[in-house]
Amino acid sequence: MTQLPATPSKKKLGLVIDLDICVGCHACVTSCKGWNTENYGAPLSDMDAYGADPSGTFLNRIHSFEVQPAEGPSQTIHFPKSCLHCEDAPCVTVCPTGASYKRAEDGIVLVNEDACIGCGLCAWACPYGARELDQAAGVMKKCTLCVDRIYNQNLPEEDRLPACVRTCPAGARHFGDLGDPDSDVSRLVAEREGMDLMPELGTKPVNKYLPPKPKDRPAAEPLSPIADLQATGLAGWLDRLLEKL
C-alpha cells in the first residue's frame, strides 16, 4: 500500500507566557505601545495623558492578582493579556464590515482599519477584553503580534520577534509556531502543562500560559492537569489554576 505523506500542520503564530517569571514590569507594556506608535500606522493615541483622569490606547496590558491557593500562603500574579488570536475568533465573525479577519498563513487575527467603522462590535464579542477604540483615530486597536517586524527582512534575525518578546527582561515571553508540535513553543507547553485562558469559552486561544510553579511541591512531582474549569472571569480563573497546584 502506497503511503501517503502527512498532511502539514496549519502555522499558528503566537505566545506563549510564563506566569512564573513575569514580574509585572511593564517592559512589554511600554515596548508595545513604543513600537506600535511609532510603526503602526497611525499613533496609539492617549487621551488627556496627564490629566485627571487619563486614558489611552493599549495592545497589551498587565492585570495583578492576589490570589489563595487552597494550601498554603497567598501569591501575587502578574498576569499579561493582549489579543490571544483565537482559531474561533468571536471578533471576526462579528464584525459587518469584514474588518477584523484572521489570516489563513499564520493564523494571525488582525483588523483592515480601512474597512473598520468603529462599532465596537469586536470589542463587545472579544471574551477578554483584548480590543481597545482608538478615540483619536476612531477604529478598533488590537495586538498584531508585531507582524511589521516578525517578516522585516531590513531587521536582524534576532529582532524579528514581537516587541514585548524582545524587551521581556525576564524571558516570561515566547514566540512561534503552536500549529508545529515540535516547535520550541509547542515543546514548552507540554512540558508545563501550558493553558488556554478560560477554554470553556470554546474559542480555542493560540497563546498560551504557563502556570506558576508551585513553591512547595517537589520538582520531581508533576503538576496536576488543569481541567473542567467552570466560567468565574479572569480572577476566579487564577484561583482554580493555584487550587489545582
The other form holds:
Amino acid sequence: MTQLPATPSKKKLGLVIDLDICVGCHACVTSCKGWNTENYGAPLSDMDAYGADPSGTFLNRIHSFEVQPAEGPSQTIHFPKSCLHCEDAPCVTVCPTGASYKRAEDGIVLVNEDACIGCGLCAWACPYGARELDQAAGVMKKCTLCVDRIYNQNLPEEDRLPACVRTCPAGARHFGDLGDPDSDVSRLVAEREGMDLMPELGTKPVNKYLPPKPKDRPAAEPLSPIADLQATGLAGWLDRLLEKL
Amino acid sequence: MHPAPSVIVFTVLSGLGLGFLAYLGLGFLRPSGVYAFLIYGLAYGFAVAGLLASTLHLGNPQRALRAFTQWRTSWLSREAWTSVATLLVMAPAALLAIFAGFPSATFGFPGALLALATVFCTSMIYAQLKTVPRWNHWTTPALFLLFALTGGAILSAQAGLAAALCVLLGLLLIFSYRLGDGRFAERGSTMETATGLGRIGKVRLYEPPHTGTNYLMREMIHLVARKHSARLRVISVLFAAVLPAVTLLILPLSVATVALALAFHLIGAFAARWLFFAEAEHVVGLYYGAR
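Next block, the form predicted together with the partner chain, ref. the form predicted alone:
Full assembly next; the chain just shown is listed first.
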C-alpha cells in the first residue's frame, strides 16, 4: 500500500554519514553495486558498459563538493548519497500501484519490483535522486538498507550491516536505529549536530549527515614549503660546504 | 525535466479529447446518426490515443492494471480511474446519439464532469511535486483545464466561447511563464541546503559521482531548452491562443475554419507543453551543480 504507515514506526533504521571522515574512495559505491546486483530483486544493470557512453544503475553515489568559506581556503568534501528512508516519503504516496512502500516495523522504504510498472513518478517525487529506473528490468531500484543482510541469520553477526557500512575503510558510515534516542547512531547525531538534507521540503529524512568539523588550524598556502628542514651533523656540514661552492 | 514525446503527446491529445467529450456531454454540440459517430469517434480517438501514448514510457506496461489500486494517495491512480470511468460513462451517450439520435444528459452530464476530473488528475500528477517548484502551483491544474476547455470549445465550433477562452488561456500562459521563472528561487532549495554545507560557505560541484551520465540526469536535468525558451513562449501564446481566436472570429464558421483554428491551437499546445517539461527544474540538479 502506498499509504504511509498510520503511526510512524518506533524503529527507524538508517545511516549516519560522517562528512568529516569520508575520503571519497567510492568503496561503498562498489560494494553496494556488488551486493545488490547479486541479491535482492533485479540486478543493477549497466548500459553500453564497455562502449563510448556507459551508464548504469547505482543505489549509492558519491559527489565531491568544494566549499568556500567567507575567509580562508576552500574545503573539499566527499558526499555519499543514497536513499534517506524519509519518514514523510513523497516517493511512496505518489506510486499508483502500491509497489513503493514504507515498512511499518522498521521504517525501511522498499520497492516491490513485481508490482512496479516503471512509470518513474517516484523518482520525480524524490528530491535526493535516490531512485533510479533500471534500464534493463524497467523497474525502480533504490537502497534497501541491505534488508537481505541486516536480518540475515546465515551471515556472521559482524556482516549483518548494510554492505556500504561494512565496507567503508575509513569508518565514515554508521548504521543503527535512529528512532531510539540511546542508540550509538542517535548519540553520534546529537553530539555532532547531525543534519537533514533539504529540510525545507518537509520529507523528514531518517538518514543524517554529520557536518565536517571546523578546522583546528588554517590550511597552508598553496605551494608553501611543507617543512623548514635544518640539517645537522654530516649532512649539515655537506649542506654548508655545498652552499659555499 | 526531460520533455519525453510520449508524455507531451499524451497530455495534449488526451486533454483535447476529454475537453471535447465534456462539451459533447453538456450538449453544446448535439450530433446524431452518422455525424454523431464521426464526432464521438474524433473525441474518443484523441482521448484514447493520448491515454495509450502514456503507456509508452512505462518500464513494464503489462502490469498497468495495478495502477488502479492506489487511488487513496496517488493522483496517477486516480487518473486511471477517472479516465476509464469517463470513457465508459460517455459510451451510452455516444450510442444514444448515434442510434437514437438524441443527446443524453443522464450520461452526458456525469461524463462531462468525469472528463474534466480526469484532466485535473493528470495535472495534479505534476502539480503535487514539491521537487519541481515550477509545477508545484495552482497554475498547473488551471493551465491543463483551460487547455482542455479551449481545445474542446474549438472542436465544438463554439466560436465566441472559444475566442473568449483563448484570451484567458493566453493571459494564463503569460502569467505562468512569468511566475514560473521565480518559483525555484522561492522554494529556497540551493546547493547549500541540498548538502547541508551552507554553514561552512558557498558550495560548488568539484567532481560529479561519475564521468558519464545517468538515469537521473537524463530524466531530470534538461539544459537545451532554455536557449529557445523565449521564442517558444511567444510561439505558444500566438498559436495556442491568438491565432485560433482570430481565425474563429474572422472567418465564417465552417469545418475548414474549425480545422484551421484547431491546427493553430495544437501547434501552440505542443509548444507550451514542451516548454512545461523542458523549463521545469528538479531540485536533484543541485547535487549535480545544474538545474
